[in-house]
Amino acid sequence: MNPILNLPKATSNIQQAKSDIDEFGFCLIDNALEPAVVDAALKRLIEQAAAEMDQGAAFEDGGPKQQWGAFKDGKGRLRQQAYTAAAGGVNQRVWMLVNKGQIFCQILFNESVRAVVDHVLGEDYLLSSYSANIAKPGGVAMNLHTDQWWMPHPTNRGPSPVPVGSITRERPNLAGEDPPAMIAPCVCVNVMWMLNDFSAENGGTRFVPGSHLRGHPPGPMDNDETVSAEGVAGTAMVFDGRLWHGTGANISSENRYGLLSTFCGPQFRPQENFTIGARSELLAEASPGLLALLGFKVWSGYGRVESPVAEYVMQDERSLGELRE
C-alpha cells in the first residue's frame, strides 16, 4: 500500500497521536485550540505583525532568491539585511512570542499537545523557540530540512568526520553515503498551531512521512514525494525534529497563519535565548512551569549560576566574583 494514501488523520485520541508520531514522524491533533483561543491568538498575531512591519522590525523570508537559513554570504559574513522585503523576503516571521501576548503563553500548556511532546521527549525539556510564520501569497517552498541538524549522528570509534563544533545544516558528521546502522534519537519536537485553515495551496508545511527514521538529513539529490499539512483552524501538527519538512509555497490569495513552538531536551542550546530575551514583566508573573520551559530551572546541575543544588536561577543573578577575606 502506498503510505502516502494511508497517512494519519486529525484525532482527539492521544494514544493514537502518540502512535502516529512514532510511526510517521508527525500527528495531527483535532481541535487542539478552541475557537475563542484561535480568534484571540490570530487577532494578537495580526496586530503584532503589522506593528513590527510599521516600525521596520519585520523579519521577512521565503522569497525566490532569499531563503531562511542563509545567514552568511559567500565570504562567511553575517547577512544583516538579508531578511527584508527589499532583499526579496515575502513571508513574515514574528519571534519570541512569549513576550508578545499572554494568549501565546497560554497555548504552550495545551494538555493534549504536551502529552505528545512528553511522550517523545520525556519528563524534562525546554522551549527552544516560539514564533509565528505568516506564509503570504507569492512565498515559495522552503528547502526540505530537519530541525535537529545540530544533533551529532552516531559514529564509529574513530575520529568523527566532522567535529561537533563544525556541524552545519549542510554538513552533518556522517561518513559515506550508506544509511547509518544506528540513528540519533529525537531530541526536539515541533508544534505547528494552525490559526486558519491550512492547505496545499496556501503554504501548508511540506514533509516526507517516515523520514524521521532515515538517520540522515535530506541532500540535494533527494527528491522524495512530499505531502502538505492540511487542517482546519485549531488543529495542531506535532512533528519529530528529524522529519524532513519545509514551509510550502503559497499560491493562494490569502495569508496562512501558523504558530510554531519547538521544544528540545534540557541538554541542548535553545534557538531563542529566553533567559536574556524574556521581558521582566513576563517573568514577574510566570508560573514555575513557564520558568522551567524558558530555561530558568536548573537541570541536574546545568543552567546554574553558583550552587548546583539551586532549583531556579533569576534573570539578573550574577556570580559572586572576586572576594577577599
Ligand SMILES: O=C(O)CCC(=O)C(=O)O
Contents of the next structure:
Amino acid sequence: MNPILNLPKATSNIQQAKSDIDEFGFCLIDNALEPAVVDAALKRLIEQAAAEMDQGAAFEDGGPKQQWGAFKDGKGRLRQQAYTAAAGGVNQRVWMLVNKGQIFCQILFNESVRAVVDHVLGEDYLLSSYSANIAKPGGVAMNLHTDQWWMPHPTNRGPSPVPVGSITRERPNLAGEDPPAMIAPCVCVNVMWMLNDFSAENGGTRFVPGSHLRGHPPGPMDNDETVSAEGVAGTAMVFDGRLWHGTGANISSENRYGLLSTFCGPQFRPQENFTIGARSELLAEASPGLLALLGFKVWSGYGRVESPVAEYVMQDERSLGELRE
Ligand SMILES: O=C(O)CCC(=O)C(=O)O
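Can you switch from the form predicted alone and show the form predicted in complex with this ligand instead?
All chains and molecules follow, beginning with the one already shown.
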C-alpha cells in the first residue's frame, strides 16, 4: 500500500473495517479465511478451472485486446467477441461458483465479512455474482470501472439525462455537474477473497481509494493514481460498488487466485441468474439463508410467481396459467 496516503491496513477489528469502507471505499479483513478453507477452496478452484479448460468451456479475458465488459461497440451493437486464449484472453474466469463446490457456499457465510456487507447494504440483499478470477502472467490491467455502473444518479426535476432503460456501460446516467451535488448510495458490495498472496506484481486488484464518493464512474479524462490490493492468502478485501477498480497487470511468473462475490440490494437485478442456473442438487440441500441470497426469497412481493405473500419461490414453480370453470 502507498504509505503516504495512510490507507487502511488489514484488520480483524470489524468496527475499524466498517469505518474504513465508509471512508475509503474498501477495507481489508485479516485472516477472513482460515488456512484449511483457503487450501480447500484453492484446490477445488484449480481443479474446476482445469476441467473447464479441457472441456473447451473456459472463459478467458484480460489480454491486451480482450477487455472484459466491452460488450458493445460505439454504435451500441453487441460485439461477438470470443473470450478464449485463441482470441487473446489470458486470465481465466470461473463463473457460478455456488454450483462448483460446497466450500464456495461456505465462504459466503463468513461472519466478519458479512458483518461489513450488512453494515453497508442492510438486512436484505442478494448475491449478484460469485466467480473466480485467475489473473495469469501476461494479463494486462483491466479498465477501471465501478460495480454499479447501471445505477441511476439523483437528478433534477426535469427528465433524466439518460432514461433508465437506456443506461449502458458505455453510457452511464451522470448527474451533469462535476462534482455532483448529490450522489447515488452504495447499492452493491464486492468481496475479493484472496486464495494466494496478492501483490502489485501478480495483479492485485488496483483501485482509487476514496473514489466511491466521486459520484461518477471513471471517464477517459480521469487518470488518478491507483494503489494495489495486497494481502496474504485468506485476506478479504470488501469494497463499495462505487469504488473505481480493476484487475492489476500480472507481471510476475505466478497465477493470482481470487474469488469475487458481489452482493446487491434486493431491488436490483443480479449479474448471474441463480434462480435458473442454480443446480437442483445445490437447492435440495440449501439453507434458507442461501436460498435468500440466490433470489428464491420473495422481497416485499417482488420475485414472486403468484401470491405476493409467499415467502419463497421454487425453481420449477409455474403460475396457474389459463384456467376455466
Ligand atoms: O480480479 C480483480 O482483481 C478485479 C476484477 C473486477 O474488477 C471485475 O471482474 O469486475
